[in-house]
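Quick heads-up: it's one chain on its own, the form predicted on its own, in structure tokens.
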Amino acid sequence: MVKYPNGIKRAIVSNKQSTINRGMNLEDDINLSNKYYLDYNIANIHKKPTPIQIVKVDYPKRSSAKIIEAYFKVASTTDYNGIYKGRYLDFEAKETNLKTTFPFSSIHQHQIAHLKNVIHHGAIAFFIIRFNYYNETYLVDASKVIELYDDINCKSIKYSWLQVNGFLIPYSLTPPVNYLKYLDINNKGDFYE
């Protein structure tokens, strides 16, 4: 058992078993490597909430009120935004249990006109995209997501697509999803100069 730091355990076990124990755990992992980020004052990402409205709320005491009824004012954008370098970045985070397959009924048309938008500004952004059936997560550029989804014919992004046109991102302890380090490696332009 692996305690870490912000109090949160780990089982250290086998690839294997880690693709269960992980499976749609994207999310945490991010979340745990943007506090390392923040911590180790390396770039300052952070979740972006939803937007809610709230409608009813339960007062037992004072000290626990709780939500009982909201809804979604708007569309959300996408998952994290923040600066690195002296860069804003922006990017969507999502994960799949489909062997062959990242659909792109999961990424909705408000969130890639966002991107659009965020990229024509000049930010770094992209996608972290994890196959929990073979336990990698791959970071690929936005704009090469974007002209896949925005031709008619392709309704998905293929595995075999990802790992030609994404870096894969091995898992490590700190932090889970260094994505960071991709950023930096691929400086040919495509991200930052």
Contents of the next structure:
There are 2 protein chains.
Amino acid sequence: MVKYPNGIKRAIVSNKQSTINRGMNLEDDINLSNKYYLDYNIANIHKKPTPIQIVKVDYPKRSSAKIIEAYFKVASTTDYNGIYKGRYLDFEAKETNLKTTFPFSSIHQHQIAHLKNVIHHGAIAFFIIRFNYYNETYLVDASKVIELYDDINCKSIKYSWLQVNGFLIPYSLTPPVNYLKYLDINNKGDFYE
Amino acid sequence: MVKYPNGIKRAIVSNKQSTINRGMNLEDDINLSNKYYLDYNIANIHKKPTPIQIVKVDYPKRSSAKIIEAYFKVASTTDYNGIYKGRYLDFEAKETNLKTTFPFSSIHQHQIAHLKNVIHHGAIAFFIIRFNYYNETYLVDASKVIELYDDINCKSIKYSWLQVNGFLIPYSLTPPVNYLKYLDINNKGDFYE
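What's the form predicted in complex with a further copy of the same chain like, now that we've got the form predicted on its own?
Zooming out: every chain and molecule, the one shown earlier first.
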């Protein structure tokens, strides 16, 4: 499923930035990357399904139950988790069309609570944040983001802050967002290749 | 949400077996146990939402999007994962109303493939299997179940096999299925209490 959410805008940006206009959203890129990690036995990381409250199901045939009334529920955790080098790994991925800030209103309070909790239990926890305007994707430690989030005066992540505190993940084809590589560098661990 | 799927039958069984007829299904019991582990800072384990293919969404108001056509998808992983003592943990929970066997037809091929993969990456992986007839819940290493599953002549897990190779988890109130305790014993690790 290739999506072209901001095709024209991106084309312009990509000329400016000399990056590839791939026309894929962050979720698609991460799902492809996770499939790559799975296929090449590097890690086992999955996006959790969107939580749905099912109200009414129709059974025209037993084999093809049709949901005819359901509602989106608020997720109680982050979207992605899995295992990498024996470690539990947990992250949230977000993109913004803004130029200078990523607003904290895009992150739910319970996602922060969840990340704090898994860090307490020893998880590798981080955010992947994409600024669509620059076609740039960053990996940043969850603990650093949490520190900002807990500062009552701080309502957003500044792009300039992310440039200093995050790791820019260059776009590649295989996989599109090679975040595990930059996680290793960030943690001064061994790169998997 | 208390469910009474087999209320009458269970009442009879519980008299025979001197166990508590709690009228809860395995999923509810495990969800309550996971909430207990979360609340008491023991572990962070969640059931993944059921994967749904959304086809049509109605927006009567933007704030209350209503899904009016959707279908159940086959899950590509197990239902439960999380972190415990810094380790990635992954399991599937199943119950049966049969007396002597748990049929492998209840376990999807890709769930076995997923468990093999996470074991390769260093996960703690297991099954929780409940025989409703006896009101008995067992924890059993995923690797032991996989060995049976891969035996072409073996179509099910025998109750008698589970009694020898699994760990009976006695019903308790807090939490209802204290599987981490028996995981620790199974792995000769430290019990968390």
